[in-house]
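Next up: just one chain, as structure tokens, the form predicted on its own.
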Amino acid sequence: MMTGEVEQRHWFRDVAQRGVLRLPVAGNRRLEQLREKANRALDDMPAIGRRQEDWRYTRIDSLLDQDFYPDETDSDTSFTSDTCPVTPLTDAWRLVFVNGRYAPQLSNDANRPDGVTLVSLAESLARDPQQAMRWLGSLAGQGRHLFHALNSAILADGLFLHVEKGVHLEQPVELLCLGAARTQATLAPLRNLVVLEAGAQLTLVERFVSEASARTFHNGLTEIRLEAGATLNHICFQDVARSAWHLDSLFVSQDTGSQYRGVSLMLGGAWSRMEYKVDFTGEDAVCDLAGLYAVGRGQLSDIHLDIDHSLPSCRSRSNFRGLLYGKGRAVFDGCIHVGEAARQTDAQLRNDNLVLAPDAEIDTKPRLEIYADEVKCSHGTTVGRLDPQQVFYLRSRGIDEAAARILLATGFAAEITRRLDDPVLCELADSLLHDRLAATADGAGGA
């Protein structure tokens, strides 16, 4: 190996290291199996670079830079429902995590109805050892890259959420994740399972928020499972520091006429990373992703897809739009894969971006890979800036340029944003894209 490369299988081993002093749930053995071979496969896997196809636009010298540790603070003494540097959702069972550990001052899990489990998945594994390891590692196994392998050697703690058959949840749950300033850059890792059986209908809300000075670097992995006719609607909600690092890749499995709507926002972190790894089990099943990625003045913002088609009669909707008003990077990689046997596939892939700054950077590459006869896929990008035409007419109607600029923006963002269908998260979005926008035409450079 490369001399970097070395460095870097070093650093994964050291944060892994530090990370085995937090494990708790000993004795269980098959999931110090699966910790077994995660530590296996920081040795085994590839290092990454750009050489590989998944990293090609995205460096990760940033956090290789750091030595993060982890966080030994109490968490029922890091914030108090007065402090918490968010307003939770109203009528919502909310799971809170604080740099990676459960907070059970802040969650709000009681009353639940039968046939719903909600725990951390710490307490889940304490408490009934097999339960969670029917799923835990199924679809992710040692993931595809380093960053997975390091979530399951430490894996420690996360959200647990099984949904019995024919259940349908009216009121939201909502994950929690807060990031809290130490005095040395923290790791906050979160593995995260989610099971819905047959016929299960739920609504989960993640929200990803740290205060302002928090340099920590959320490490996430979800496992989502849906089974016969599950429907699940998840939303992603970061706005994390600028001074913060955030991975969070999810793996979706769909079963026969289950049905996955997904929509993500990310607007914060110095660096961050979204993945969706789908895979349909069953025919007739529908997933539907929507994003939003807005990045600023030295913001990395990079979102991944892979839809695999396997069989026949599924259809995926995928659309993502960036909004690049700073200077900075953003990088969008998606590919629908349609295997031999999908026949009947409707699949579109799309990406749109708008750039508002001149020295903003945008890699954008949709791709299709097609084996299969009667399908129906289509795939797009845009890459623009506003419409002179457009900011011309609004300034007619006595709206000065700043404004003019601000409001198409906007509009140019609600594709998105509209469809988080939660009032108080549309008006959040809504509000910090606008002060963004406003300081940048302030002249603070997409602060």
The other form holds:
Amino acid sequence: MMTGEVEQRHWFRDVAQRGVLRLPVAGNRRLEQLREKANRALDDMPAIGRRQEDWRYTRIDSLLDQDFYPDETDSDTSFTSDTCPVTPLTDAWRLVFVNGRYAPQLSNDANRPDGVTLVSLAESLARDPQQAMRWLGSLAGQGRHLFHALNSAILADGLFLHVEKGVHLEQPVELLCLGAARTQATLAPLRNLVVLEAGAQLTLVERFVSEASARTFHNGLTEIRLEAGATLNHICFQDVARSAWHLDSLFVSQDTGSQYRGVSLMLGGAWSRMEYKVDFTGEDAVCDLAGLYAVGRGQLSDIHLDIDHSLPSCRSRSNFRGLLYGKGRAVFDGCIHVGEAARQTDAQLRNDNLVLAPDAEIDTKPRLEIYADEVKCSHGTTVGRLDPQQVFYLRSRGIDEAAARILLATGFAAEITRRLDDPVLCELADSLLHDRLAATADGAGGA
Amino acid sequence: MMLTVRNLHVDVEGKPILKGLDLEIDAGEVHAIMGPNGSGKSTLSHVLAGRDGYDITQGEVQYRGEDLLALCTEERARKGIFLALQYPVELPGVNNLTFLRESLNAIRCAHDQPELDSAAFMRRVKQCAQQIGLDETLLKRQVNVGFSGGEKKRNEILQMALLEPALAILDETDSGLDIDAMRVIADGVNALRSADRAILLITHYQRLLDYIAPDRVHVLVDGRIVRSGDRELALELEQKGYGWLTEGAAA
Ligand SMILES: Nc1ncnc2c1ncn2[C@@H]1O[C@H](COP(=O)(O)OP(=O)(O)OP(=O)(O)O)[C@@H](O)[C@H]1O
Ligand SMILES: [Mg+2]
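Moving on from the form predicted on its own, please list the structure of the form predicted together with the partner chain.
Below, the chain from earlier opens the complete complex, with every other chain and molecule after it.
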């Protein structure tokens, strides 16, 4: 059993309360209603506990032990482009948030083509109270658990990206979320809304980094709506400090013939959870998810997929790989539901894990629930160690054992990292993995 | 002496495989080992390269005056031992060029030579690839993954050409090769021949020895060298098989 239910509810109410105090006055009826509803959900939703399937292996006690406060620092002064802990992508439009607060001085939305709205959500709501409200909450609804309710209860800012019918953006949009170290543990809420109208195309790169000692809790929720024939390439690259907590929930809705291609890298964080909820609202849509999680000492990586095939002829691919290189844990919980009407569904789910540390733990649980005929569905999971033959082969070519392990482990990860499809990000991923593995290689993964 | 193996006894999973093997190879020489399936040829090659899982119960191996068995696998490679595997291993996700560069630099580093920069490295690799007729697209692929049997063998020879070992052991590198490929590989081996190198060929076929003339031919049966001779011995084996030797050994 986790932290007592009463304490848990208090924790959520307290964190929400502190957040609410800092909210700008909305003057927006629909937004206020949305927040109020979420506030009620904080009272009504069941507490998070191990009886729930998607929390069975996830303990959040260490998070609930902290009191989180909204960031009160003047965000304009917290980072400059010189002190930014990450090199932004060149040639990208960019919105930057520091501890969940918009940082215009680091952002770049100049020279956007016509038909593209790229603003901070707060700015959009101030400018046109109705535009974003058309979609906000339409995919996430009440959310699935208390963290979602918390997100909505203090919903204020995030990325708002809207691309009009048929517009193709060559240049990617980058959403940079920086965690800054403060004296108190800091809540960084973020609420994103991405709407691609029919036939629109875009690459969105989300990056999460933090200062080394940041004790931030990123509670992000993103609603992504792809209308007919729209294509979104969505990269999430998370490398926050080991002292930080990271929850990222994606709600994706795909209309006829749309394509969602997600590549996620989860490298940092004490607790790093990603949730995907994918729904199809039209036929012939394609959802292609790939992810890599790397787990070192004291880390918990926590992946949950919920792909709901309710209509015919959609395709989904889920390919997640885990690299457990230190005494940490990973949870992979992948659920694919194929409803009665979803004939000709083509769904594949894979989860492969490479365990380098003797005391790492992995719980992998693919679930296929199939209620339709004429479907092509498969799933498979593996948990393996390095193949001694491969290690020998490398050593017989003069490469020492530690370097051999790193080569093989990054090779294992390459199945996912090469899908980043961007030389800068690929190289960054490789070098980050390399550093982590090298730091633990001597102690055979014990560190 | 480049390599001296004396009275080598090796068990695998409690079962004796090598049962008192003796072998001497001098610098500048090419030796061939032939012998029936399961007689211990690959076992010998693995033990020389330092693979785990072999229990050396008796005997000794000297390599250039040093106790070879005291060295770990990568030390042996850095000191010039190279084994072209009978079954080259696939390394999913590992780029062939990365693999080649790491190997070459590890070995150069051990000899206090500077790492090659990427332009110089590329020139070297391409030159070697050309020499042994390896399709350059294979350089960009994952090591041995999806390579044909012959391509895997060529990739082994590419590594040999690149790393320029002092003692190259080729375990059935000719098996499964077409005639042209065998020629190319023989050329690669011959190019490596020099007064300060030695080569040990493990093969089932006389044909390779037409291209690479060995100084000595040994026959390994049931964990022992039962006969050694010159090239003529290989021709004799081709005609008569191994039966006459095993009978002789039994008698
Ligand atoms: N890991 C192992 N476990 C059990 N037996 C083994 C193992 N490795 C080798 N052997 C046995 O050792 C013996 C020698 O094998 P080895 O591979 O050295 O033969 P070889 O002479 O190379 O044969 P071939 O000509 O078929 O390649 C065989 O009987 C083989 O089955
Ligand atoms: Mg063999």
